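For reference, the chain that follows is the form predicted on its own, supplied as structure tokens.
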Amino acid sequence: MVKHILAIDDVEEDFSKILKWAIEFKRLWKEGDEVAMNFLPLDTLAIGSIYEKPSTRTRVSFEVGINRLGGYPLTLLKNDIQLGKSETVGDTSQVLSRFLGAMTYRCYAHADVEELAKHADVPVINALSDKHHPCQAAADLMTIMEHFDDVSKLKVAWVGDGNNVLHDLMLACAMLGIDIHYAIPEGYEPSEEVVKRTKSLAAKNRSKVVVTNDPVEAVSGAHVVYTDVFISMGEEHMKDKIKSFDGFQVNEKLVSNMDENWKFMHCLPAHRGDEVTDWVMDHDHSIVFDQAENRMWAQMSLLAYLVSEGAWEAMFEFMGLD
């Protein structure tokens, strides 16, 4: 049966292994390790990446990462193909499955990536939808694991909109037993269905899920604070929305309530002066550019895991991981 990753909890059982793989493979590759440099599980395969939305990190990280794994990245912009216009998503999926080794899809409606996966004979990775952003969550938790030795003792705080990035961050933290506290203005809460899934995972892994409307309460004693733009791509017409986020900016005063070794995270691009100040973005404790780089390494692990699980497992054993 073909595996897909439409939300980060689709890889619940192997999530920790996927992150460990990415961290160690990154280290080996940067050291010029011969085995890592010649690990080409996507050799001869074309990997298609469909984009309805503009992208910097997603497009570059997938194209470079696929190339480093020996594959051929094929970028398909929304005006390049007939997807959803003169051809249904399902028909497009069946056609592309005949040519490609896997597909990634950055779209607006989550129902569209579900439809693509439903008809695909090859793995599909959700590269962002309005409900989920699993690739970002994989990079985020990889970054956290690089900066903290024992993630089980961490408190991660989210301050901002209850959006797709929060959805998969919540799920990812719960899968690793990390406490997640989130502060959201009234009326912008995350999906109740995703919250229910998160709480189920948290109960299994003995972590906490705490919601509040007070940013100070959320970040008090936290090790990580994470935010995103208050007005997301596709919401540009909702300019009045930003008024609801008064007091939710991550700034010097807010982080003063955190653990002394606090870290700041943002999925980027950031609207400096809105959800975060320059002081925080440019601080030594900001790890936003580590996150950005790790999009590639985390996605490389996800791709190898989906497309060539045997080769991925062999590399896992070679790296001496457990």
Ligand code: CP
Given for the second form:
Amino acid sequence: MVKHILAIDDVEEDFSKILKWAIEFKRLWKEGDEVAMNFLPLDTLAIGSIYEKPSTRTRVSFEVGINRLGGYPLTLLKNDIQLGKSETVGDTSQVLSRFLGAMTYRCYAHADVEELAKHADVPVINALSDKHHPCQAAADLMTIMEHFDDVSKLKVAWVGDGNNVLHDLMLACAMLGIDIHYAIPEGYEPSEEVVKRTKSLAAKNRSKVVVTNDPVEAVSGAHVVYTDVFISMGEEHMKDKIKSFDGFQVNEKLVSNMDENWKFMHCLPAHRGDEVTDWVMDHDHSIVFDQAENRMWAQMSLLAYLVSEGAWEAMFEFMGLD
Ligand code: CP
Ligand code: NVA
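To complete the pair, please output the form predicted together with the ligand; the form predicted on its own was given just before.
Next comes the full complex, this chain leading.
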């Protein structure tokens, strides 16, 4: 059966292995290790990426990562293809399945990436929908694992909107047994359905999921604070929304409540001066550009895992991981 990644808990079983693979493969590749550099599981395959919304990180990290795995990236911008004009998502999916080794899709409605996957004969990866951003969460947890030795003891805090990035971050933290505390203004809470999934994973992995309206309470003693824009793509008409986020900015005063080895995370792009100050963004404790780089390594692991699991497993063993 073809595997898809529409939300990060779709890879619950192998999540930790996928991240360890990405961390070690990145290290070997940067050392110039010949086995890693000649690992080409996507050889001769074209991987197509459909974008309904703009992107810097997702697009470039997929294009470069696919190339490094021996594949051929095809970026399909919405204005240039028939999707949404004269062709349905389902028909597009069946046509593209005849050419491609896998598809990624950045869309507005999460139902659209579900529809693409439903009709696809090849793996589909959600490259951000209004509900989920699994590739971001994979890179984020990879980054956390690189910066902290024992992730099971961590407290991660989210301050801001209850959005797509939070959804996959909370699922991912719960899958690794990391406590997640999120502070959200009233009316902007995450999806109840995703919170329910998160709580069930957290119960299994003995971690906490704590909600509050108070940013100070959320970040108290935390090791990581994460925020995102208050107005996401597709919400540009909701300019007044920003007024509800008074007091939810990540700034010097807020992080003074954290563990002394605090780290700041953001999926980017950041709106400096809104959800985060320059002081925090540019601080030594900010790891936002590590997160951005790790989009590529984490996605390389996800792609190899989905498209060529045997080769991915063989590389896992070669790297001496368990
Ligand atoms: N974080 C992220 O998905 O960035 P892009 O919108 O630039 O792809
Ligand atoms: N929540 C943001 C994330 C951008 C990477 C959005 O959906 O626009």
